[in-house]
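The chain below stands alone and is given in structure tokens; this is the form predicted alone.
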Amino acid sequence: MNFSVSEENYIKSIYHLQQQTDLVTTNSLANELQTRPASVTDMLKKLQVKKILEYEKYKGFRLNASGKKVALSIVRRHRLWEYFLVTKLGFEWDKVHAIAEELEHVSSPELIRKLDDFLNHPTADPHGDPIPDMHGKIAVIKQLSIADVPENKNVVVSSVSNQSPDMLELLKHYHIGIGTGLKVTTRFSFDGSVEIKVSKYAPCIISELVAKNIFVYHD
């Protein structure tokens, strides 16, 4: 079944706001793709009819199987671009999210095929994402927020929840990517920022905020 762009765009935000609940409202996935409720409304009839979305009168919607498949296919061809254009083409991994916004919709299975190929296979894209492979089958990192490390632990950073070129420039000026070692120094109860250790750099302090978004391995 083919989908348009607009349609497959409606598909990953439908995916990505179910990772947080079960039922997305016609007001949240309004609010995440910066648009009216009406045109939601308009969008979840179309898939509706393509036989990809459940129902709740009052409650929700959420992706059936068929409408999950489709969604790891688009959210694999996006990090998959996002992976190429980083470690073949030297974007830093601030610059990419938009570009690969674009490729993702080119969705020739031949052309997916031989990039993953090409890459060998990889398994996270440079934000830290596990990369569903081609049965859409995707891995469950464990983690939990540098918020929540204990201090004085060493530990590897392994993803970034806000991708938006402002927090990965932050990130950036304090030398943190994915993989980067680091330790919790201090942590103050006052606004609940934290500081950090890493590597061979000056401690810095990072606010709360950001110390939500950064992820680290957890076993």
Contents of the next structure:
Number of protein chains: 2
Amino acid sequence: MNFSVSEENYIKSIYHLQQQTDLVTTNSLANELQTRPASVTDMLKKLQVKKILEYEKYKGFRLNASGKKVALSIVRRHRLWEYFLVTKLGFEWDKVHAIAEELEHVSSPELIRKLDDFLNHPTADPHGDPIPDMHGKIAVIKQLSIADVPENKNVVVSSVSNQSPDMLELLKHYHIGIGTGLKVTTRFSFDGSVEIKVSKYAPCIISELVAKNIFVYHD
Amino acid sequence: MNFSVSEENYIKSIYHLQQQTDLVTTNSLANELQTRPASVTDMLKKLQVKKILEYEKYKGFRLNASGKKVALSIVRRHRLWEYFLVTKLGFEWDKVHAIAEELEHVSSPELIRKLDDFLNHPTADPHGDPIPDMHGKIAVIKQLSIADVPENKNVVVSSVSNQSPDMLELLKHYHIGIGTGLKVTTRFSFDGSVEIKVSKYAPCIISELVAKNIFVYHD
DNA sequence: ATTATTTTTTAGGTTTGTCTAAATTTTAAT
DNA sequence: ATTAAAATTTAGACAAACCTAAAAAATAAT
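Next up, the form predicted together with the DNA in place of the form predicted alone?
All chains and molecules follow, beginning with the one already shown.
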């Protein structure tokens, strides 16, 4: 199936919103896309005809399985281009979004395959968001404090929710940043603290509070 | 001034056609763009309002100075992307046109500036066509046989008009290909033959016929 | 349980870029 | 110099993607 730039933007925004709310509303999508609710309704009908949307009038909507697949391929393109812009062209990570937003609509699968090769199959973009693979599989992001982050398996830091100077100082001290690889070596259930090993450094212990603020994923 | 994708495609095609004919006709442009003459006329009016076109009804049209500048910036983007696709992503040179056609419309000047840096300021795309510089200056392409290709100045092979096996064999023998740098050392007016020096090889003499088929440019 | 408010949809209109068919102008042919 | 042919433009329509204003449905408030 083939999608226009406009359709792709709607798909991407619906995907983004339904990460948090499952069922998306017309107003929230209009707000996200800086457009009018009536325009959203128009597009919803089109996407429903194209069979990528579950939609019940007045109730809300969500992407179905094939819609999600389309969304993930757009997200993949966006994040690969962001990675390219930062690591190859030397852009600052906070300046690439708008340009990637344009590049993501260039629709050659061969281009994306070769770009991915060229970049050495990055797993996360410069903001720490995971890049879906060719088949639409995307890493799940979890708080480091959550018990089901497996022990002794390498995970990658995706984001840090608390950006206070104290937190940043602590992270710097432990050599933790976005993209840092680490593994959980032990969990102490007494106080929720976690022993981690950051690349080649000696293991260290971080409090539950810190672990709650660190988001990681594994492949 | 800001141009839509469609406008940019018209501008690029007009520029291309007026390289050969100076005054462009409605039919030829319709043919070039695979569209209808009536659609062309519609767009011509728009481009005239935007003051980038000299246009007299029923007579023909051409880009004015600012129109040419716009065209050259599009050509620049196109050819930089083609160069990128071949040299960085490993595409074959004959497979990149369609993709570059999409990428060229991504309109961030900062992106193009940084891409140009990243690629080390290439002067020609993989087909041998010169890349206009940041200010819209583009190398002029001439037959190597023409007297005003200066002597003892480095020029670059842009294209070869005769692709016969015999010609290709000869070119291979003299180590001449698209992108090859060479200089004219002597011209023999008796038969129009030209002595050239290809990079580090010994000087050699090519006939006027061969020289007529080799197109070069210098910066 | 009505009424009021908010949300969503419908109805109808606009712009961009395209089209076909008809009219006009230019060019070519007798 | 007319007439025939070709090129070009105009007129009117259409699809995509948006809009405003009004109607309909769902939600909240009394």
